[in-house]
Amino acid sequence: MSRTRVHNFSISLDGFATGEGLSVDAPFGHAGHRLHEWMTATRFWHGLGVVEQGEGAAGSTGADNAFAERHEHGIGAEIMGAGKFGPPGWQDDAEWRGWWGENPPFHTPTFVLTHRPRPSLPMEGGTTFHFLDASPAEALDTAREAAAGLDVRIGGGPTVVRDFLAAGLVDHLHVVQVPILLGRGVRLWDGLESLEQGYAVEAVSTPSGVTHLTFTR
């Protein structure tokens, strides 16, 4: 069976995975890009082609462009929430297609978790965004269904990777803990108690002042 996996899941010091005050202009809230400026700096991310011409050198390739680049290795299909998807309120608009434009980066069948479902939105690039009213397993068997035998992700946002790891159906968990303290915002760990006897657990750090956790079954 395909395992279902989170990669490059940011947290600050004290568990937050994003901030407060989430909006179309601040999709991180206060926290704003503070959480994933380790990732930006790679050549994962680079690559990526969200970095415009001239913005710098082709990133790093060190040991967090590694654990970045396991992002994409056998992937057939992703889940998200309705707030990785869009701002609070998104679905009253009738127009929104995501952050990503026309060309997103998960190249796969996309599942956005929503207790207001839309139909079906294909883009370019391989990605169709589907939504879905469902509990974690409920959509997790669709999902696999639809990654024909490849792994799943779970994108996030904090909300729906602990409702995944409450369930009992996360077998990869990468998260970096990165050096600031935010202070509100929506927190991962909560409820989550002992969640690390499940798993064996390993910690690298690196230069950049992260820390990558990863929790395996």
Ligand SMILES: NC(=O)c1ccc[n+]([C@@H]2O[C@H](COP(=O)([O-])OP(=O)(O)OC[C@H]3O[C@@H](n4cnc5c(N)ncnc54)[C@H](OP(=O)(O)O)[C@@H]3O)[C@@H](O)[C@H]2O)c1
Given for the second form:
2 protein chains.
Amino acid sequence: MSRTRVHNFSISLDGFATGEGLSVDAPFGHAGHRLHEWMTATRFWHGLGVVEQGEGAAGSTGADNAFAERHEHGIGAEIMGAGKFGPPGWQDDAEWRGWWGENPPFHTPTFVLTHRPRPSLPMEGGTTFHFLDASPAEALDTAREAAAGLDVRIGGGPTVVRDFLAAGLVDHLHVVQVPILLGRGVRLWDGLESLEQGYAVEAVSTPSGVTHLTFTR
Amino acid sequence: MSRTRVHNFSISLDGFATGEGLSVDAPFGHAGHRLHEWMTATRFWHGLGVVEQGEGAAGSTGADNAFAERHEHGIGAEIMGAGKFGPPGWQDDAEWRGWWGENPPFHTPTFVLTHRPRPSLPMEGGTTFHFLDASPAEALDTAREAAAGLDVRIGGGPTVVRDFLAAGLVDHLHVVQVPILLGRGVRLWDGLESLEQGYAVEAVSTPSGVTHLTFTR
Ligand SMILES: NC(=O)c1ccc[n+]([C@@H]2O[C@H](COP(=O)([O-])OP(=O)(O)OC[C@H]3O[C@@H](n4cnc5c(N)ncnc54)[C@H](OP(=O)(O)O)[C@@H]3O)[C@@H](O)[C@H]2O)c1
Ligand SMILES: NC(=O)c1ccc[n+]([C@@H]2O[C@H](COP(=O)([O-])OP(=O)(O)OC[C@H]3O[C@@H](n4cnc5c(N)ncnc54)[C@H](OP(=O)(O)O)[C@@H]3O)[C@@H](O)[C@H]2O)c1
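Switch from the form predicted on its own to the form predicted together with the ligand and give that structure.
Now the complete complex, all chains and molecules, led by this one.
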């Protein structure tokens, strides 16, 4: 059975998944890189080819890496929001092809939810961006079909993750709480009272200082 | 040197330290007892005399208890807010003497911040309630004097803890994150951007499912 999963979704202690002041130079606004330092330190991240490294040895291989790696396994499609795909205003730029260069790290059909859809954008390495104006449930049906029996990842940002949670569509949620207070930005948890009641919840802190929360059903 | 400490301060994943709908029958509103189940399960709590128990053996003695016990050590005075001292409207009830009966579990001078102060209220067991209309810094000076070289505990609720944090007056903050989403109530973390920069922060999850966060300077 194809499941819907969120992985490596990083928030501050006060619940913000991104900062204020998003721009092409600041994809996370005033949060900078702080929400993802736990992840960029892992071997998983180094193995993505995002970091220039020699063979093999780079990156941590402990608990943070074990969580981080799960991002990849068994995923046949991703759904993301317009706010993850580009900086505010990317819809007015016909040349915008996402943050990730010509070979994005998705390697599957990738559905971008937007009220201003455009034609599909085939990239290298198996990623094709499709642009959808659809409800979360409809988008999930479409992505599931494209995933051909594999799981669908909800890639963020917070608005989209929250909408899918509120609609009861998420089977596995992995949130990483980073010990910083951002004070402003976009919150993950708003309007999700009693979410835990539909899930088994676990928390585990790791030596890097973050706490991994998993909601599973 | 006398330090200012917060202990066993429990919040939901979405940051609420109390729910909505506070009343004499619901001191935590719709949160009920859920924020403190981790604590009422400990030997520390059973030893307070709040729970009817036989001698000695009751309550857990693991990590949650180790944290919980620290509430007591070396404290010479407490400061709390009007919202902790009683339900909304207690200021109109000349008979209100707090939630805790004739022998409250403070056993020190206890300063209640309120815009409607009343005469001091000596209780059994060493607790005297004093009512103060004063800034956090002034209240801390007064409490520190009463504490005679011992530490001052900021007992809550969230408004008062937040105000003392914002004023830079807290030396040790112990927050317990409970894996529930309350959705509404009073948040702890609002307006505390970059708080972590003044502290060493640690996180540790325990088998009960909560995560203990300590901010120490
Ligand atoms: N912390 C993390 O782990 C993490 C992960 C991923 C991303 N991020 C960050 O999160 C930020 C973006 O998050 P966000 O919450 O602002 O935006 P988002 O969730 O990425 O996207 C929300 C936007 O997507 C479009 N959209 C959403 N649902 C739709 C629907 N059903 N139909 C049509 N369009 C829909 C709307 O944009 P339009 O109306 O403009 O089309 C909406 O404003 C970025 O800073 C990104 O870097 C963080
Ligand atoms: N989660 C936990 O571990 C924990 C711990 C303790 C309490 N609680 C709960 O927290 C709730 C109460 O929290 P809260 O944030 O609503 O209220 P609170 O922090 O207890 O008290 C805030 C009130 O205290 C008075 N006050 C604060 N600062 C003052 C100052 N400088 N000078 C004069 N008066 C001042 C004001 O009341 P007036 O203007 O009305 O006088 C203010 O509205 C209760 O539900 C309680 O059970 C939770």
